[in-house]
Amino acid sequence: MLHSPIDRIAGATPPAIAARVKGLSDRAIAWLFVAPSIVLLLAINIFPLIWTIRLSFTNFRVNRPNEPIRFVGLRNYINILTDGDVWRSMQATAHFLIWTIILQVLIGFFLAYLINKKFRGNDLWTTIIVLPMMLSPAVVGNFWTFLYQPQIGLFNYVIAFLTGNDPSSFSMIASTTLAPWAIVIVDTWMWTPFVMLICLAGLRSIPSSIYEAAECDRASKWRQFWTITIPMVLPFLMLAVLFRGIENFKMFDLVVQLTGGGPGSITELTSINLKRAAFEQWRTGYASAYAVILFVTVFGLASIYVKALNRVKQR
């Protein structure tokens, strides 16, 4: 007598299909279950990538669907690599990427080191510190735009209190000197908790017996920090750098909300420059080549970095 749903399904399966399934090997059954995911991956990731590479060698413009598509070879790639605006956006991206990673790693590790020391209210402070990364970039962008306002922004009044300057004498998002640092500050505020959590996981994975053995050898706290803590947390730090590096290389929404790439083009990152080429100038073939160059850059640097990370983990 059939009781469970599986028994009922098995009983309702036509004999011919049941015989075929019984004849499949474990490997074939495994592929049968994995096949839908592979098809979905090909449809969502692989096909668009191949299509983008194809368009990068053409003069295609999406706003001119009736215009004949011509093969232009490497012209789009050459135009990109010789375009001064592209290199300026690369420079802005490098500034944003390097400083956000440095600040987030230093502050994140420092916070993780403090949180790892058990004290009263530990869980409460951990929750408060993690709150910024739970917000959406659009909310954070609007929130900090208000804080950066020269007349009413709290940020300007804090700086004025510390320096004695007039709060309305400077604008973080309207100054060509301060705007690049304004987006660095906001991204650091938002994503330092993420780095802190990764570092905290690394700190709590260190066996206490190692520190006990070091104390038996009369190693100082400073010595323990540099010879035990840093080497054992280093793979976690490198993993945090990898995640934040990839994310910040393609940063878009937060910067658009804060500065829109301005003033002028001083904070126009590569993602914003790419968006303007694709959806404002409608140079689809050119933008496709731009996207391929960025993909190859990120993929190549990430591959080299992962090899270095694996070497550190194997030490």
Given for the second form:
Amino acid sequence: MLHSPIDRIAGATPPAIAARVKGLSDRAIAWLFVAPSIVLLLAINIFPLIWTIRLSFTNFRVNRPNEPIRFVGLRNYINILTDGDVWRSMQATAHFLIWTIILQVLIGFFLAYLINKKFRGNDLWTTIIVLPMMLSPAVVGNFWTFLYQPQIGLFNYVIAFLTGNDPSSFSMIASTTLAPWAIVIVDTWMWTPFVMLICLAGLRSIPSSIYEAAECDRASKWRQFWTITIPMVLPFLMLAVLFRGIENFKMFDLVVQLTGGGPGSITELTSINLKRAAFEQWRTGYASAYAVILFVTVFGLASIYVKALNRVKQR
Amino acid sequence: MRSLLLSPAVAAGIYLAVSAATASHAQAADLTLCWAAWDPANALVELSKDFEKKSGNKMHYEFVPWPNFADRMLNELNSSGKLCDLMIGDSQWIGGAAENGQYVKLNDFFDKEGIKMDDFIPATVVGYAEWPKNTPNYWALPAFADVVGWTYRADWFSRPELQAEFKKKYGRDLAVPKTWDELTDIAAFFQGREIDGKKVYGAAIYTERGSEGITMGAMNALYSYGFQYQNPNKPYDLEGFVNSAEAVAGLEKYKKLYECCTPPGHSDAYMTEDVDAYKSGQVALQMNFTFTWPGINADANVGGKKTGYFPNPAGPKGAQFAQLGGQGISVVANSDKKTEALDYIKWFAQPEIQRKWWAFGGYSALKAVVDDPGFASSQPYAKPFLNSMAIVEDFWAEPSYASLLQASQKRFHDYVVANQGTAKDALDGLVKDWKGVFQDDGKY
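Same protein, different state: after the form predicted alone, show the form predicted together with its partner chain.
Complete assembly follows, chain above in first position.
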């Protein structure tokens, strides 16, 4: 009777290998193979996490090695949760998160639906559409900074052409009202293809026999869409939302490159705010508490979401 | 394969090769100098070839672009890294680096080698070398003197039709501005004007949010209008000095200049963006550190007689100050090659090397160089540079300077660029932020 995962791995080890290594049991060999992964996991994930939690209760500043480290209890957590700037950055993150997810899901699904139709050259179109997500976010940020440039930027010229305004009369990334939308547009441009690919996988996983049966029942295309396509693609869509949600919650590079968190602090997402505390102000204890709060938030929301996702899959 | 791994001859060979490589590495005394990636750093590479030739030491360089310079290098110092033997760190780092034992104190070395701080421009000694300020405790040798100043399109200023139009409108000649009001008038005059078939703008100023840009820019107006960091008679007493009526007027002036007279989209601009705007012929005036002047002078589009240079103008009551830039060169306390690093500083401090440094495009802080009768006429920007160095003020150099700087970056950008609140709100908020930092530091 094999109980633990190690026992199961040991049981699966081919006898020929175990026999060749003298003095080691199957179980020891299994540990030997698994141990490096466990050590690596402990070293780069678990230990830093525990260390961060420990630091979050101290006044530690990495740039003050000579100062004694004092335990400050919950002071860092209280300071963060009562800081208006932190809440403003949470608000900016929520705006970015909600709008990018809405737009990426809608556009991604629409593109997947189109690409799923068999037409000449759809492989070529798929390749063209997925190109943006293959680029580095820093490159994309830099590239769009030029596109948004009021004097030479193509984006401004297109908008100006459509509206009849002077292209230099507005700046997407210099305006407090437009800048949040500027980063939503770029993230949507870059990551909609990712959602499209997931939706495409969902659409292609639906057996054609279900549609054929619906045709036999004389179900309209609209009804087929709502009662077959949407429910069967929904778990895939929810998965895409989960991935994009987690990714965008910790979005950093693209926004730093585009706006640097400005103008003012309008697009300062929590990740940028945290970075400033940790590596510009060197408030290490405070930043650790901030990181713990963000970790708990993402972990909590993702756990609730995964439960919902599982329920949808089981339906 | 098995026999190769076990061969004693091969193992011995590898051991000897590794030992030889290690030994040669130790003897070569490779020194790594860390600085920002900019034109003066390239000049220093050229200059240092002389040191390599004379000392036999090999120089290596770690140059990081300005926006990431502080992040990268302070990480290196804080983590007790061994990458840098010599650091040309920013002036604000002195306090932290001294108190945390990251730089070697140089007093004994200076005494032994006969290097006197009296031989350097006083402002650079206070700004780049001393901690605590105004005490004879030296942590660096003034290496690169720099200050914020202005360039202007002399060729545009000299056009008769523009001269006439300006005189008609403002009742005075279109000339180098003496005050911030005059500067704003000139910038407004050029804003949106068409020159040689191209739309041009008034002034390229500092507005960058991420590192230190808008603080280094706005402080020029604030100083000249009457801002003071603290009560001169009571350290860390900020109320009524940082947020005085004069300081509020200075910040309002800077915002006005941003709103009326900068090129479109100039909302996150620092040194590079200002140089780009100026060299591409977009603006009539440019605020920038004087290190950019040699490059502008040599530029095919705007160089030579097309450009003039002037120090930061005065405020309404005649006070005239400019933001200090520049850096000192320090020996990193964690370096294993302190002796060789000190040799480099000794070599660098020599008057003839400092003269070469100026000739290569580096701004020397040595009086023997800048007080030389031929210095002022050696370059068109030499005299404006000297005049600018005579009016410098510097940001806090406290160990907590980073928190102090982040606060001013946020408050200034929120008000000037993002148009949130009033100048009084911004400066009151700054007092609150700075007091909080000093409270944490136990200054009250």
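Residue numbers count along the first chain shown, from 1. Between two forms, the rigid core is the largest collection of C-alphas that superpose within 1.5 Å. All figures in this text were calculated on a predicted structure; none of them were measured in a lab.
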Practice item. Once the core is aligned, please say if the CA of L42 is shifted by at least 2 angstroms between the two forms. Key: no
**Study point:** C-alpha of W31 off by 2 Å or more between the two forms on rigid core
**Key:** yes
